[in-house]
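Shown next as structure tokens: one chain only, the form predicted on its own.
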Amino acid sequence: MTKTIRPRRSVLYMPGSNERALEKAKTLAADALILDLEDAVSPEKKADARKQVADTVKAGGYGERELIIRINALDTEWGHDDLEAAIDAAPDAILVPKPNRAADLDAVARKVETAGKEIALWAMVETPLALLNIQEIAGCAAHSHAPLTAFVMGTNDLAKETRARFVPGRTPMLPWLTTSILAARAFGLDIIDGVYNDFRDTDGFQAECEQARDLGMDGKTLIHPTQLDAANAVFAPSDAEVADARKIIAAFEQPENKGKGAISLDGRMVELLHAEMAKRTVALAEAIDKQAGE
């Protein structure tokens, strides 16, 4: 699979057993979509939540936005039922729940190759084990037919497991976030953060977004159409950010800058690290204005 710059901005969590919310995010404003069929649903209705969202993702109608389709763990009673219908529904992701090592993806990445598919893997980063063992996770972007593409923090699940607490600015999360960013990006990963989980609180979301986007990530998981338009917005490249980094790029382009490794540019200096930069930021731009004409 080519990587292509995707904006995943906001990325939604959508119960799968509620079919009213799930047609409803037809028009919501969500980069991409998580149907759920593991927290967001009750034991006795996981099966009529695979069905419902299998039939969801071949039935489509979602423009451009990512479908990802979170299963149960294969340890558990639903874990294979529901791998073997995302597989069938052919979503642009499956997300793996609690992997604790590079293993528990190879065991999704084979059945997705023995299907005859190619279908991205996203894994959720939630379990201690899982943060120990984060390189060799990463790693898995290497599988030929189901290369994982994406990271999704867990921080509830990270914070039942470790019994830190959440506090404004998330000091005792930050090593952890921080070394999966790492990870993220030496294997050419995207990284979307966690939940916000009182969506009533903007302020603290909006401190939570641009915490996230400092730090590095591409997005924000969320729980709540109403989190949409502040996450976008944070996600995003301003105005100003694209108009500059149109500038750097141009001024590389001109005719005596050409084989330089740096430039003065309005006073200060550029490299071509800069340059390389500004070709993201100016591809993550058009790539969100394509979709917004959707």
Second form
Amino acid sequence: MTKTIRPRRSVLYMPGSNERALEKAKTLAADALILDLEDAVSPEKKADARKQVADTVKAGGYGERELIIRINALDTEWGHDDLEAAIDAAPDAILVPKPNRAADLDAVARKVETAGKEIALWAMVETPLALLNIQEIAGCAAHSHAPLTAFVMGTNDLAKETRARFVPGRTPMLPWLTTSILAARAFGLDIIDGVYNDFRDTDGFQAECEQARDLGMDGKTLIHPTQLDAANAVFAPSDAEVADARKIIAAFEQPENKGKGAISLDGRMVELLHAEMAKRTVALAEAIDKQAGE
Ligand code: COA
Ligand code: MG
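Go ahead and give the structure of the form predicted in complex with coenzyme A, now that the form predicted on its own is out.
In what comes next, the whole complex appears, and the chain from above leads the way.
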């Protein structure tokens, strides 16, 4: 069974304290919005941002865009109040920063359950310990009231913690990215790449989106509206990919191919697993079209 596909090509962060950005986001072509209470908000503004984000989520007006609240970690002075406000506002997901192990997500999930709500969790992957415990963390997909549904790579924090540098091609980070992708897929999670800080460098951004897509990521987290169009284009199946996918699906539906596991199509071998992949490509393209039509 293929689960319902939710496009998550472009996931735009904004500081929860920035009223103008929260308002502007209602008109931006982002698949999802992360209303941040954590690193993008200074300590003096935490309380105001918390109230503003909760009011914003409750008021709605964001159409098809998913709304995600990133809380502060529960071991900070703001974490518990953030979580309480987020549970009350009931966004599409709560993004948990800096988990090191499954217990850090369990604690959030228990609060959701105690409140009698059902809210998905997303988890940042941004500490060395999270990478060492990645399988255990991904297992939080099984939570009943607060299932983990996505990983968000926190590449800035990983660079800080490890002292790895940002270099074109991201060689120092590739093992972490691919390990996280494996864990995500093993447990049915989506996975969204880290941000590209230099938002005026469009070529560098485009290359990093293409790399993330080719590695298997579902989308990219963004910091500025200028990054939306490239992310939306790169993480969507191209017209040629959709046409090819439809051709593969149609070929397996031909009477002479019924019951076959592998067929020849335009000089290449195509297996049933390719038909499964083709169905996902078409479903993603249709979900994107449907969303654009709203
Ligand atoms: N979300 C929504 N709108 C945004 C935005 C964002 N992340 N970043 C900028 N905008 C809006 C601005 O409000 C402005 O709108 P306006 O023309 O209606 O006034 C427009 O886009 C152009 O913004 P610009 O002047 O180029 O950027 P800036 O100098 O105001 O802000 C940043 C630059 C980096 C501070 C800002 O983009 C930002 O806060 N990004 C998100 C940071 C974040 O959340 N980090 C946490 C995770 S890494
Ligand atoms: Mg971080």
